[in-house]
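What follows is a single chain, given as structure tokens, in the form predicted on its own.
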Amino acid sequence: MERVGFVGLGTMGAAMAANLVRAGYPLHVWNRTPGKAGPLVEIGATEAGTLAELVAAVDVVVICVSDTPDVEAVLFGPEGIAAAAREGTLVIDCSTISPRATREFARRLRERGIAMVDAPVSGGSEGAIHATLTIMVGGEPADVERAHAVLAAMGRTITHMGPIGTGQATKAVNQVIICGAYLGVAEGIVLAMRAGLDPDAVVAALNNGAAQSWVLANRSGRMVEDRYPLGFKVALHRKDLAIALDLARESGVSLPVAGLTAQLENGLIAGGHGDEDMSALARAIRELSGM
């Protein structure tokens, strides 16, 4: 069993790392902001004092940080992975970042004898906790095969999409599609409430029909209550949409629903709601509807 390092212990990363410990991996962890490794150390992980110390102790490094510049800093900073890793190290990037940057990062790592796969995830905090994430993987077949056991400890559905960067491109498609799901449920819930219907009864009636979706089943209650505890931050989805909209421009594709969602999320972030769950899109629809 390969020794694994995990970099990035946020809401998603900490839960994913815990599942690697439970799967029996000798796990070393490191976070840019100190103080987050305690619960993982309690279940058997080892906290590294520096990123370079972590990299020197492992064969595989999993990254789960917020954005493209963060991944670049972890990979190529003064004490980053590229500087500290041995030849033959495998990097698995579970962050959601630019496909174009991913290809460039992989090229730079390859020059140092370090392999990389991109493996962004979908399934929210629930999926991270229960190891049921959907993982979209890009990379060379041999590298993806090597990464598979590590990924299987964190997710249920693992799909090799093609060369490096295709995992990130697939995640961009995912983030575009969920725009429609969240907006559709938000609009439907607000319409039901303003029309005098019992929204819980509406959800029960629709949940086994054509309108059924993960969002309807798992986030409609928050929209009814107008409470949006964290699952996946509005601000992070807005960041992901920027990646998707950039890919759309490169591909000559018009994304009107994604563009509308981006504007609604801009308003939520400006209003101080960027750290709420993405289901807070219902807050915007409520406000537009005078609720």
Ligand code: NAP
The other form holds:
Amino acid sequence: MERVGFVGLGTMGAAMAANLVRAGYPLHVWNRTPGKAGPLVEIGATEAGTLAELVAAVDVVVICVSDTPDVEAVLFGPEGIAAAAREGTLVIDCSTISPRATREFARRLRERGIAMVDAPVSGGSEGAIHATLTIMVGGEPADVERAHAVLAAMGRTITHMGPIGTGQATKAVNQVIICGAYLGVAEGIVLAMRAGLDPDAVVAALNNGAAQSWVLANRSGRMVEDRYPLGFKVALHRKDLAIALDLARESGVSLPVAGLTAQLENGLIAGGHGDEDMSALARAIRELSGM
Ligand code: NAP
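Having gone through the form predicted on its own, I am curious about the other one (the form predicted together with the ligand); can you provide its structure?
Whole complex next, starting from this chain.
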């Protein structure tokens, strides 16, 4: 069994790391801000004093940090992975970041004999806790095969999409698709309420028909109540839309619904709602309707 290191013990990372320990991996963990590793150490993980110390102790490093500059910092910072890893180390990046930057990071690592796959995840904090994540993987077939057992301890549906960066591009598509789902349900709920219908009865009536979706089933209740506990932060989805809209520009594609969602999310973030669940898009539609 390979020795694994985990970098980034946030909402997703801490839960994913715990599943690696439960799967039997000798796991070393590190977080930029100290004090996050306690529960993992209790179940058998080893906390590294520094990132360089973690990298020196393992064969495979899993990263789950916030954004593209953060992955760059842990890879290429002065005490970072590129400086400390031995040849043959495999990096598995589970953060959601830019596909273009991912290709460039992998190229720079390859020059040092370090392999990388991109493996962004979908399925939310529930998926991270229950090891049921959907994972989209990009990279060389041999590297993806080597990463598979580690990913299988954290997720259920693991798909090799193609060369490095294609996992991130697939995740961008996922974030575009959910724009339409959230906005469509938000508009439908607001219309139902203003048209004098019982919105719960509308959801129950429609959820087995052509309008059925995960968002209608799981997030319409929050939109009716106008309360948006987490979930998935508006600000994180807005970060992902920046990646998707960048990819759209590079690809010469027009994405009107994703563009509109980005504008509505800008308004929510400016109004102090960036830390609410993404179903707060209904808040924006309600305001446009004077509710
Ligand atoms: P989070 O709870 O905010 O945690 C972010 C983690 O990244 C923290 O451990 C943070 O360390 C670390 N970090 C950030 N910048 C860093 C830097 N420059 N150097 C070192 N460490 C850094 O975020 P999350 O919800 O776990 O999300 C992590 C990634 O998964 C993101 O790319 C997100 O888009 C993606 N994702 C999230 C969800 C979800 O439902 N939450 C679902 C799918 C994918 P500190 O403790 O020091 O701040």
